[in-house]
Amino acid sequence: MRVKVISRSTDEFTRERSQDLQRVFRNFDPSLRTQEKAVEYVRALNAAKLDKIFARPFIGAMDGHVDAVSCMAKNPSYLKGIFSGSMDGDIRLWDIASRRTVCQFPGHQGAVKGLTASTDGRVLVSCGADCTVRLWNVPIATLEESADPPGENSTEPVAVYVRQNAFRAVDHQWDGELFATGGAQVDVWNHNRSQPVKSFEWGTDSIISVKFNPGEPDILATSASDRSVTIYDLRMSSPVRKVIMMTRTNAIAWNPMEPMNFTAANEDCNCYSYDARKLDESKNVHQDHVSAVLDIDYSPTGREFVTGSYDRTVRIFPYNGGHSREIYHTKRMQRVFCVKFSCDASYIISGSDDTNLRLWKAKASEQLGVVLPREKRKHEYHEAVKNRYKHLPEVKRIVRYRHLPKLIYKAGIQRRIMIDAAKRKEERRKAHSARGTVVTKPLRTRRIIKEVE
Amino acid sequence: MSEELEAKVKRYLRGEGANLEALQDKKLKTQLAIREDLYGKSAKAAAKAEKWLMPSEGGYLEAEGLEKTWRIKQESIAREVDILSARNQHDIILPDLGPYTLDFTSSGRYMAAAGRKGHLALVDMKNLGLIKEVQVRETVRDVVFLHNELFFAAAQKKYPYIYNRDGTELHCLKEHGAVRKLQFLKNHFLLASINKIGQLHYQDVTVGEMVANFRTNLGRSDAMRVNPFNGVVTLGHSSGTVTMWKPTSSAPLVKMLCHHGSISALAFHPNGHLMATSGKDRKIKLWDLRKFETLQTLPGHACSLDFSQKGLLACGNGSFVRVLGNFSDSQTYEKYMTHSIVKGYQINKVLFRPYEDVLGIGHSMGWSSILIPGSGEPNFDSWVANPFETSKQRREKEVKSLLDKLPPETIMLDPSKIGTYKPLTKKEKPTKQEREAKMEEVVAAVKDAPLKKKTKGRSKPSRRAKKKQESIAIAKRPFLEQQMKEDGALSRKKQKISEEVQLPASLQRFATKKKGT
């Protein structure tokens, strides 16, 4: 007769010294753990609700501006700066991580409507409308000190030059030495030079904005307000395409990681976002603002954008989602005329009417500073759980709950009640004539007039 | 990939992969197939870690020659196996204290005894040490542990009572009565006790409300079990049906005639697809759950019945054991080993310990332990059950484990179906009988209801008359529009018909759909 009899010695399962971490065995056999699904449905919904509980995504508010917040730069070779520049010619650079003004660059004479940085970030570009483009030194001492007392140092600028028409946007290309603004005309500068190197011109209209490609150096998008998003290519002597849609373009966003597509943001509460090889349709419509969006930045990883909007709320959309997955909102915060999403894709930045910059974090819930790799774990584990079930009625109301400000809310369900009814007559019409002659255009086309070559 | 390979990544995959054909959506499509690809990855790392993680093989016992198995005793084993293990086959003499029941925690280290006549003993079983022991000087009937070994509960005369480990009496719970059996779900940390007069109490230890309590009308109950695999509560009734039962429904999810007599005991394969019911006809008999059909029917008695982790079936009656198993892939259940205890020992309770080659016997002179090779699972994992946890992992396993609490409303008869969406059952369309019958009734409700009374000469009985009129024909009037939007329906579809027979086929393709000339 052969026999063994499971026989464990306390020694091999158990720990030698008090010092020496105590001794773990795994067996993954579904078998030895009973109603899997059960407990990781509960696990689930108290991920949810703790998510929750730690959402507190405002960190602070930078005071300091006399007036509203027309525009923001970020400087791609420091993290913790960001340039503003205000409604009165106030533009400043703060540090982020103490919220403190580092430098201040007096001498526009009116708003400042545009505020970029050069490819190294030791050049900063603010265009104005006072018809003048300023280029100063980023005093690169002080970035390093951030521990000096709040910087009331303040520079003169570079450079002035001096045009006909009032700018109201400015953009440097990512990687080279020229830069672009809009006004009248879109005009490309090189540092050096007091007139611009290029002119071009499309129509009678101002342009609004201006945003290079930060894959391709030469080419860039502009909208201007003849509801038009145009593409130039610096390469070519005149602009290269345009699409016209039924409602101006306040701002453009390229995506950083997908060149070749780039964001609109719509006075009519919605952002576009295009493939600018193929202009006459779009690739998703982001829908969730219930007034005009007014900026836009998409974060380093390409995946998601936020918004700012004339309705006093920030909003992240997922880059090819169709709504929101978080809003933002406070009571002193109103109409948000810039965002930022910072170049570790952490934080947010909002400039707003009240002459605030506010910082919020990009994931509410996030732990912020040192998470230790079991804490990390922990986090990773509780997502993935809470997706898994989060299309289950008690976890999906917990995950999409979010507090919205009253007038907000009303003005959704506004929005929702016209576009039913829309939808309901254009149905009834298509039901009650022959078949073909009533044609529904589909959404990605609906606002598109026409693309002009 | 190798047989055993797949057999191990089928374990671990835990069901069909589901089918991606049906779905139109393109882009769920590629999202699910992901995910679908990461599970088979997944499965197959554990397969292969399998190896690595799982240093211990399990027992085993096989006889050489002409040997059977079940001729081997227990004596044969102790020799030829090492002195630890030896220590765990003894034999506890207590003949004045009564039949004794048993119980284990889940990771088979400490074991909680009580005689019948008022005993109460917690042992730990690694260095087979008494931790306390009480005599309550009542009977007890049952005894159980709660989710560790610091709390058990026991079924006394006329109430159950909770204790401590040190033996202090924590809790009398006197809403359930006096309790005949006792079981305690793990996952829910429900505490079920099936009383005297067959009401059956769930009471949450935790918050200690009382969850749910129902009569079941059925008479008296020797044997309840709770299923390890959905936390369903099995009786036996003395009439030989066998009900199951969730706390959220006061009718039984199941009932089924087991046997031709009372039902004496029962119990649960891990897996839960498997039951044994033993009943006083004198059969033992196997179930699969999952089509509620017999497997096998095994003739004698049973007192008690218990599956071990590997799916050895123990049967105690009178003073022998027999152990039977299930080898070489088919279902059906042989004799494995058997033992007889002392003559005029009765059996009272046979019970498996978990992670260990051990079947623990209480009987009616106290309490035996005797080694079944091949019984118990060799590879436990810390984080579920421990046999050697330091009082620092307990608290916090109490901690984590009390986080995921399940509620009672996850208790149900397939645990898979938490997560899924029920599936659209079609509305029938009602048929005519049924639609008059509706009309009526809304009909007679209308005519019930009473008019208000006017003042001027505005309640004048031809205007009241007329008044009803009008309200009968508004109550009728949607379904008399439903009844000729079919009318209508119908015809048009007899026309088209009738059209298209019209026509012989020669001429088919000059037929136009217009009804002209």
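Numbering follows the first chain given and starts at 1. By rigid core we mean the largest C-alpha set that fits within 1.5 Å across both forms. Keep in mind that what you see is a predicted model, and the values were worked out from it rather than measured. What changes on going to the form predicted alone:
After superposition on the rigid core, the Cα atom of K441 is displaced by less than 2 Å between these two forms.
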Given for the second form:
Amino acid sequence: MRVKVISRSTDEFTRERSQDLQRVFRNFDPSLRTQEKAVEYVRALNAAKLDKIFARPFIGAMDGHVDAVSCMAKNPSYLKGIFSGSMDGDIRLWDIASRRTVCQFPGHQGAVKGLTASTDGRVLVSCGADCTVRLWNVPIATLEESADPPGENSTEPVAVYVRQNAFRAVDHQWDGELFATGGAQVDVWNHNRSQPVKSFEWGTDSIISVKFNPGEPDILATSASDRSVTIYDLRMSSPVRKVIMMTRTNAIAWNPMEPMNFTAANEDCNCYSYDARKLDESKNVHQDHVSAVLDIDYSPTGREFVTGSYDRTVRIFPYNGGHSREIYHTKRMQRVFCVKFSCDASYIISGSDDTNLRLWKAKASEQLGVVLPREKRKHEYHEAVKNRYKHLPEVKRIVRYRHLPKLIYKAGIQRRIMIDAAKRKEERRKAHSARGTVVTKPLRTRRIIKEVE
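One more: the block was the form predicted in complex with the partner chain; return the form predicted alone.
Since only the chain itself is given, any partners or molecules it might have are not part of what comes next.
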């Protein structure tokens, strides 16, 4: 007769310390666990509900400006530093951790329209409506400096460049000594020269935004008030390509992980993702805003981007998704002029018309502070079961639900009614016309007028 016994090694199930958890041996045979899917479904529901319970995205506001915050810039060499410029010419360096002003940069006589920092984080470039470009030395920000009262620590500009026309935007090369400004034309500057190294002009309208490519230092994209998006190459004497849309593009952001792709924030409430090699069709249309999108910034991971809109909301979009995964708003927040992802992709900073900078979590229900290994595994398991059962109606409903202000909710309904009415009109026109005379354009090419090379 054969006898079966359970044999276990003492090293496998004995606890090393009294605080350790007792190891439990489980048999994962499906025939022994007939309720496995039902149990996991309930866990997915609970995980989705817990996300809503713990969703507290707003961290705090940074108050100090006396006029609307018009632009922001990140410091590549200092994780918790952010620059902000306001409509009254005030420029400040903030310490995000303590939410205090580290340093002020006085000098502009009008609205600050653009800010950017060099790759090493030592030089700040600002431009404004007073027709000047100013270069500043950035002090080494420490906690001791951030504890000083605002205004006591200020610096003078290293260089001031004056031109005939106001500037609207500025951006620094990701790896180099050049920076570009946009106004009546595109000017490329060097830190050590008082005149532009190169100038580009295509059309007579003013440039609204300028962005250098993160992968190719000599390529930059601009948007202009003539509704065009233009690609420039500094190695050539003329612009490369231009696409003209039906409405104006307010801001451009390159994907840092896929440098051939960029996303344009448009006046028609949508964002359009393009491949710079093929501008006759957008890769994706991101729609959810109910008013003009004013600013856009990509996460350092390249998997999502954040937008700020005239409708007083901040939205987070996946880079390949048509609708936003998150919307942030407060009662007192006004029109959002500028938004930035933090350098570690954990936080979002927004600047609005009510003079405040606001700090948000990139993931609304993320646990701040030190996360223990067991807590980390629990969060990962909750994400896994939510992802596994996200297609089921109840889980989908809970995950997708967002509370909206009444005005934005009604504006969204009105916008959907208008879109449906236009669609019905197009279908009826097509049904009552000769075959082939009415061609329905896809959404990705509908807003593009033409491409110019």
